[in-house]
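Just the one chain here, laid out as structure tokens, in the form predicted alone.
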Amino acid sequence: MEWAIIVVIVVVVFVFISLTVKIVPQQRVGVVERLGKFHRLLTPGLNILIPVIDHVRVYHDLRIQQANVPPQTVITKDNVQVQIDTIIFYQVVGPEQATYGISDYVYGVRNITTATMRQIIGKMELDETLSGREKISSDIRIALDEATEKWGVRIERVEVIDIKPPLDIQDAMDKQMKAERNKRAIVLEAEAAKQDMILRAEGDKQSKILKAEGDKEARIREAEGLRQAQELEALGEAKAIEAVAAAEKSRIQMLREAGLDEQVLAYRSFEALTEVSKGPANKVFIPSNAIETLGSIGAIGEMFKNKEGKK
């Protein structure tokens, strides 16, 4: 009997403590009602409540949450059905409003997203829809912000994950894309061929220019070499003439210094003629001026004069 009383007391104490002491983790908050009316918020850490009188209505996670919106089929302005998947990122910033402003704010966010999406897509054509994900996300976020502000919920981001047109439209788009890519490939190939021809022509032009410049340079150098050779040859001839003249001048100077004047030379010449006249030839021709010169040498001159007279 005593053990039963002890167990009851322990259970009562445990229940009392559990109703009195509340430990709230970080980034969570509890909404406390006292006698059915909002009283206060439980903040992270240790909190003390009055059992039975105070009651924790709900706990909210203050971290950024995400909610997937089920794929929605909407109709574009040009009457094409597309299926859109969307995901919403939100955060509870007002726990009291999130508790009493709406029964289920996640459900409300999804419904507003669906309605807003249909309204936006209904004003856009298919091509605009396929290329306007950013605009769709922005418009949905603006519409959600206006509605969820009084719920204590802030929409952080809206992402349009996928937009799926009908299969026949997808096939047509695939064919159009392939045709566009083939066209682009043909254009690129033609552009490459054009560039190749231009580069080849430019290379051939540069090659001819370089060859012409090389030939010009070779001819210039050849002419310059020939001119220098002629100059050197003329210079050599001039120096040779100067050397001969100098040698002749030196020889004459040496003959003068040795006393070999014109009369001696004439005498030596006639000595040589005398030897010639002893040969088979019976006639010897002597210039008259030479005889006059020899006249100044006396008997020798007379001899040749007589011989001249005999002739």
Second form
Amino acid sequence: MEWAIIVVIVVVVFVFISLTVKIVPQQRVGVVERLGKFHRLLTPGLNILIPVIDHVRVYHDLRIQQANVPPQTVITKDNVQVQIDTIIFYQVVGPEQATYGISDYVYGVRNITTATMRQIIGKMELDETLSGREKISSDIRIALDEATEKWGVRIERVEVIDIKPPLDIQDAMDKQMKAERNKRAIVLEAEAAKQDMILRAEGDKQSKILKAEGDKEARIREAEGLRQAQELEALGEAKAIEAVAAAEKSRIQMLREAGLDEQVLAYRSFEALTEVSKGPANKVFIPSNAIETLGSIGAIGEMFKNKEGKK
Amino acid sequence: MHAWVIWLIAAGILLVLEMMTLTFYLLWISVGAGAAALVAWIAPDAFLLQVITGCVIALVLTAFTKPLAKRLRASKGYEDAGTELVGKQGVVVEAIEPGQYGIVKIGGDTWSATSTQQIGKDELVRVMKRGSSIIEVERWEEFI
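Switching conditions: you have the form predicted alone, so give me the form predicted together with the partner chain.
So here's everything in the complex, that chain up top.
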């Protein structure tokens, strides 16, 4: 009998104390109801409850949660059925609303996301859906926030993991892609050929111009050389003539200074005659008028005298 | 085996369990078991007395948890990025018109936002209030 009492007391105390002291870990929150009505939130740390009267209805995890949505068939604006695979990131921000506003918020989040996704994709063409993930997530934002405001749940983001068009469409897209690449290759080839030709022509042109320029310069240089040579030659000749004339002049001057007169001239001419007669030819013909010429030398002497007289 | 030895063993097991699970109430029960062991050492035959002493000690200690909890509560814990959104600056990504929701980017997150004014794209805003998923904003300049 005593044993039964001891066991009952121990069990009651155990349960009592375990209901009183509650440790809530970080980023979790408990919703406390006092006699069935919402009373307060259990925040992280050590908490004390009044057993029996207080009751923890549910614990919420406040971290960002992920929910995979199984692939959904969605019809785009241009009537293509695509399989769309999404992942939802959400977070409980209002534990009270998440408890009392909606019965199962995970299910709710999943459903509202697929419904909204369907609506948004239905307004887009296939090509837009494939490239416009950013647009999808921004469009989905407002629609979802409006719905989930009352649930105490915030949908952080909805990511489209995969969009799968039907096989025949995918085939056509592959073909289109191939054709596009082929086109690019051909265009590139043509462009390369064009550039090749242009470059060659340009090279040819430049080489010809350079050659012509070289020729021109060579000829100019040659002509310049010739001109300089001729000029120098002419200059030399002129100098030589000048020198000869100067020498003649100085000779005549010196002769005059030495007192050149008729007799000397006559004597010199006779000397010259004898020199001539001493030459290899032993006969000298003196034309008869040469004598007259010699006589006229005297007249020249007369003229010199007259000139001196005038001075 | 003496009763007090059994009590001590119970106290030790409870202490180990407490260290492993960190529930806190097992600690009080362990201390209660220790007190019961003390009583058992003095009066080895009064089993009921030992149990009642142990239980009362555990209950009293539990009652003293409240001030301890209050003291521990003052220490700072992890702060969620979302909780201190009010007063932060954001950039409007999609224009906000009265009665309709726009999108505001705060840090790396996008939020649906309402406002009493009309705020155009790329304008700076300040967060006034935060609902669970929709925030209320006002133009940034009006606070300077």
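The model shown is predicted, which means the values in this text are computed figures rather than measured ones. Numbering follows the first chain given and starts at 1. We call the rigid core whatever largest set of C-alpha positions still superposes within 1.5 Å between the two forms.
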*asked:* So that I can tell if Glu222 moves, could you say whether its C-alpha shifts by at least 2 Å between these two forms after the core superposition?
replied: yes
*Could you tell me whether the Cα atom of Glu233 shifts by at least 2 Å between these two forms after core superposition?*
yes
